[in-house]
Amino acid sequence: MRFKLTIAYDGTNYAGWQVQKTGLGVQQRVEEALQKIFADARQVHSSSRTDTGVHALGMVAHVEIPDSEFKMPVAKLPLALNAHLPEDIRVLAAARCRSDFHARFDAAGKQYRYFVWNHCAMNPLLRHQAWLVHQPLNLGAMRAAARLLLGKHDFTSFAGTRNCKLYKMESAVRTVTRCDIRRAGPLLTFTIEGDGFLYKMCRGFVGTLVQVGQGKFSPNDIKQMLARKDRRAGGMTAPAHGLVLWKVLYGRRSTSR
């Protein structure tokens, strides 16, 4: 039996979602959590990877758990799972699949999103969750300059250079459906949408947008960044703990049984 699983995490704690050689992978938990149930549960597979620091609301993953083990309701199974996880991971959902179901493969897209604190003081209940940025910034600057990050790019020049080999054989040509910043007092909300997202791109975009609104660069600065495909082209990269994996998009019929 094939499940899909919905999964929130706070990313503070965890060398990101994959289970790591060194440092704990959230990845790891939600694995030991299964097999404390279903001593046959076969690896979890998840839609994305997200790196140290990096939270998720919305982490799809897929695990194949043997018929003769499941004797719960569906239902059930969040509540079974979360009583063996820390308070910083949840299992907000699970449903059966099609056998053949894949939360990496079948993913059409993936949302991302990133709080930037812009005030001269850290909001304490956000502090692990935005990144404080002091300085004022140009809104109208920077939505003009996210705007031009639309569409079908080669984005080399946002992304971080640890899998730069693979470029050289994969392309780093992606499709961005959505880059807006919306402000709500001091809190900016950067909501990014593709069909995929290179190594560190959506905290590439973030840290170079601010800076645009700081002045350090202009809008159409951004035409020169994409046509270079060169990281040292692009702004700064945003720090990670601003960062969350809202929800990752499938078909209507990927999921379906």
Given for the second form:
Number of protein chains: 2
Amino acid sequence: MRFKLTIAYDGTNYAGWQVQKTGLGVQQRVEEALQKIFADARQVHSSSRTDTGVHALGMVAHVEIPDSEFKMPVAKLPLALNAHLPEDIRVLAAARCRSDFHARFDAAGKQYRYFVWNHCAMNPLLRHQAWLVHQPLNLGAMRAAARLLLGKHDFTSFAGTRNCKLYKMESAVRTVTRCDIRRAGPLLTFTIEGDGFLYKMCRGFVGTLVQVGQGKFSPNDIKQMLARKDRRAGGMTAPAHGLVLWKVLYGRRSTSR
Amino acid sequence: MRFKLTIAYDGTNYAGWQVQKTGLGVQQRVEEALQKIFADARQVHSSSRTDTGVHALGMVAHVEIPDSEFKMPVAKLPLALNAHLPEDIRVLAAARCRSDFHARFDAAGKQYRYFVWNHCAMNPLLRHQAWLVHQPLNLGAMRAAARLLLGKHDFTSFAGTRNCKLYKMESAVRTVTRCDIRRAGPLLTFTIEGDGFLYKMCRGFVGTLVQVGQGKFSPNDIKQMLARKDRRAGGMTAPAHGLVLWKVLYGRRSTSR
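What would the structure be for the form predicted in complex with another copy of the chain, given that what you showed me was the form predicted on its own?
Next comes the full complex, and the chain you just saw is listed first.
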């Protein structure tokens, strides 16, 4: 039987989702918890690999658990797994899914949120989950720039260079369907949604948009950045700890059994 | 010269605001930071004393700094103090105020927010700042009950017993001007505002309202609880870590010089 898990984690103490040589991955903790309950549970396959320090509220993964081992009502699975997970990782939901459902290949889109605390001093309650930007920001310019990132583009200028080196053959064309910024007092929330994201692309968007807000780039520079298809043309990469993988989107067919 | 400080803190690692025998108070850290810059800075007087584990975004305090010692522009004071504070405490703002301004006695009101994560599993990003309630809640009943707490009442039935024992002579009558509940997915935000609050009164409100949502009390029971003026008549006290002192309200006159 195959199960779809929705997983949330505070990425502060992890070297990202994936099992890494450089540190503990969230994946490893989830697999350990599964194996404590189901001796033959196999590898967990996730929709995405988040970087060191990046958080998730709606990471999705699938896992195979042999029929013979699965004795509990599926609604109890989150509780059972959470009993074996540290408090910075939680399984929020579990459901049976089609036997060929794949968390990564079936994903139709993803939504990330990025939090900026725009004030002279950090909000200590958000210190692990928001980027402190103390300069005043021109929100109108940032929103105008954000609109230019919408649509289908080659996003090489905003992505980490890993894409260029290791995956040179892979297309850098993605479709961004939402890129907006809300302000509530000093808190800015960036909501970025698309059919897929290059390595560090969200953080490249946010870093560049904040620089637009600081007057280092004009909204029109975004058009030239896109056209250049060169990471050196884009703006800075925002720090990891402000980013949350908010949800992964699937078509109706792919998750139902 | 007297200064008004706006202070935010993550209360997780503190025994509340006040210097305590049982553990470190936030106040002590703020006074230590002041004394590193101004040898003769005196005691910091706060608007409120938060309990162990309770957070603040807008705690207000006043402090006296001798004219002869204060050489910096006042806008630099938060930066200077934050350099000597741990990252879970931040001075968000500082301003000169009238020499007879008193953070506690001049406060016209306070706003608290309380966060409940209403889901089968905790959101790990909110684990130190929200109360996990996994049962389904009847939000309509909770809102009807919340409206009955509005207005001028004797709130003995919702306050910690400290008020009854140590401060028996003090009136338990307060005026609550706002008590509402917003839902955004599994996150409930209680906003409670009033001219003053008894010991543990906000947490008594939230604990009781959650019990209304669970069907343990009806909205109408709130009326009888108020009438009884007995802590045993009210509902449970919600845990400290979901509560944030959001802001302290002052009349215009009291803070301007």
